[in-house]
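Coming up is one lone chain in structure tokens, specifically the form predicted on its own.
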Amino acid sequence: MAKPILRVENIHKKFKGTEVLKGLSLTVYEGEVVVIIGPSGTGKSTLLRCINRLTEPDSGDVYLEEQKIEPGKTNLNYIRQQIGMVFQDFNLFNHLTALQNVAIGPIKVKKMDKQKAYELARKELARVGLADKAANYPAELSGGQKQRVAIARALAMDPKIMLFDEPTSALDPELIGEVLEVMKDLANAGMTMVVVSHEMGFAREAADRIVFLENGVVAEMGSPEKIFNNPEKERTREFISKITRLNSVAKDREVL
């Protein structure tokens, strides 16, 4: 049986008086792919930042493994390492080459040689597609090769798991299509990941479990299967079915 990577036990998040998260709990086991859907505002990317501290919770705790991350005993820059984050906006740095962007991390936090980082990060972009846009700069990158150099990025941390925190948002629909295929690539390779993602055909191939989140908890979870085919409540019916309208009709726009 897969062992446990994550656990987040009775999380809970307030923002300016409103709670956020309302006591949400999730295990994530060894090479799963767990896609988390929902309204906006329903605290999934606030999840997300929690786990790796970017957030800190109001109470609750989460585990990478068996331990426990806890601010002031724990260093954080190694469960960084350990949990690699890719956001909707890309976050590169623009006065740095997408070699150079990949790199960083190996170089500063690792303290890797440069030689070998470069190499590990010419691995990295060859792997995500963009072998040929090593020496490129972002502000010459499309959005969806932005996103490609920001999840090779992350993965030249050699993490145990991987966020996306609505990786496709932020990009034009004509290139959402070659972010999700790496992503699928990552999946089919046994990474373990967590995703934040609107994109229901996405969830449907590559999840091994969807979790709904609404007004701060988890209403309902499941295998792909049964979420889209047999949901116990009616609310996640509603929404799957209203989701999967709106990215047809987002595809028909694309199409004309």
The other form holds:
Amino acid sequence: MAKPILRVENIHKKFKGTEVLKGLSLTVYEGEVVVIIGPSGTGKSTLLRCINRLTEPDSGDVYLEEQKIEPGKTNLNYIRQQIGMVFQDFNLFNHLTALQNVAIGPIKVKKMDKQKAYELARKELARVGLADKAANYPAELSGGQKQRVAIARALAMDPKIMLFDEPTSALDPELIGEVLEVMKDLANAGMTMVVVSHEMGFAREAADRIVFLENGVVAEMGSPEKIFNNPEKERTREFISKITRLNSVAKDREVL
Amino acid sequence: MIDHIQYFISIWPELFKGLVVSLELSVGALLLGLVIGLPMALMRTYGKGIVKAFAVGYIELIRGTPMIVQLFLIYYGLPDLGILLDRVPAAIIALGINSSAYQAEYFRGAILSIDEGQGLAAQALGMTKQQAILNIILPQALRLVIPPWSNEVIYMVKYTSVAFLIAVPELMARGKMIISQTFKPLETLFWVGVIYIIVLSIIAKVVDIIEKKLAIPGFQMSGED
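May I ask for the structure of the form predicted in complex with its partner chain now, the form predicted on its own having been displayed?
Expanding to the full complex; the earlier chain stays at the top.
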């Protein structure tokens, strides 16, 4: 495989006495799409937030390429520019138009010339299929459109890796598809991605590797074929079949 | 009826001068309150340790004491320390300090009502905390604060009437003077009240227009989206 972009080593994180991450390690390689699945409360979101230090881990190391992220020593804001993040509930800036939402990062953080930043923002909006919504405010967009703007916003910083924290969980079923399409396009374009998601269809199609997280550690990981068809652990099999069943129930309901 | 109107016409020049002073006091005090109140709100919301404790202490001290005590302290008390203030500056400082504590709490409320996720998203883009506050949180909070802030404007125009206790010649003080000359308290106070109502209605309308002008889709407090 290619060179590692992200290395997480032996991360521990406790919240109020409950240990959520218990010595988790994970390496992500350039161009790889890693989908993280696992029961709720196993620290999937916490893991993503520990990577860009929105949450400070209790112990353990994170490396972006060769650079170790050290509190106090590393320029955290510079590291974060290189790690795109997409949130479950979009977190768009409500007082800015879609175009401004995408351009503000380059303008304020990278000190890019405004004209250039807006040009870039238009390009990124077009990339997620929202060129015609540039002038709309978040409140005027559907959930799926909001999430696509959020993806464009992260892309505008030209990140080395993108983290997705349950990007479709807050969406109505009929809006999930458009977001997953954008994510698949990104994956095909070679973006390195870590995706926390229970969209098994997406995982099957786009993932290079599926990581099953349980009780704060990696319980099992492997190619989609292996995890879906031939998992080593009984627990993985149980979880996959449960999620797949829920997915198909949701699909049936959609059809009705 | 004609009598009443003629009486009003006769006292209007005097009352108008008072109104101008009242509005000067209001503008001065509101601006001073803003200049102190906004930093206090930021210190109380984002500050830690002594910074936060200072802001909390200041706000609670000011809110917890009567405005009239603050006014008298500044006008009658400070000279003991060698600080002599004219009536109008003393009134503006007292009203402004009083207002700053309330404004700080309005701002804090507005800041806290912006969901935390937007701040996280800003930081995830690589913004510093200050950049996130300046570019993301404050532009929204300042819009949200307009309705409660307009309340403060209206309170302030009325509260300036306490300045008549240190003989600032504002609207109420002029009314009192007129009463002592004409012995017509009821008629005089009636017209003073009418002036307050008309001026405050105009101010409320103006604030309303400003609020609508600055409104962003999906962002109005009064729901018309």
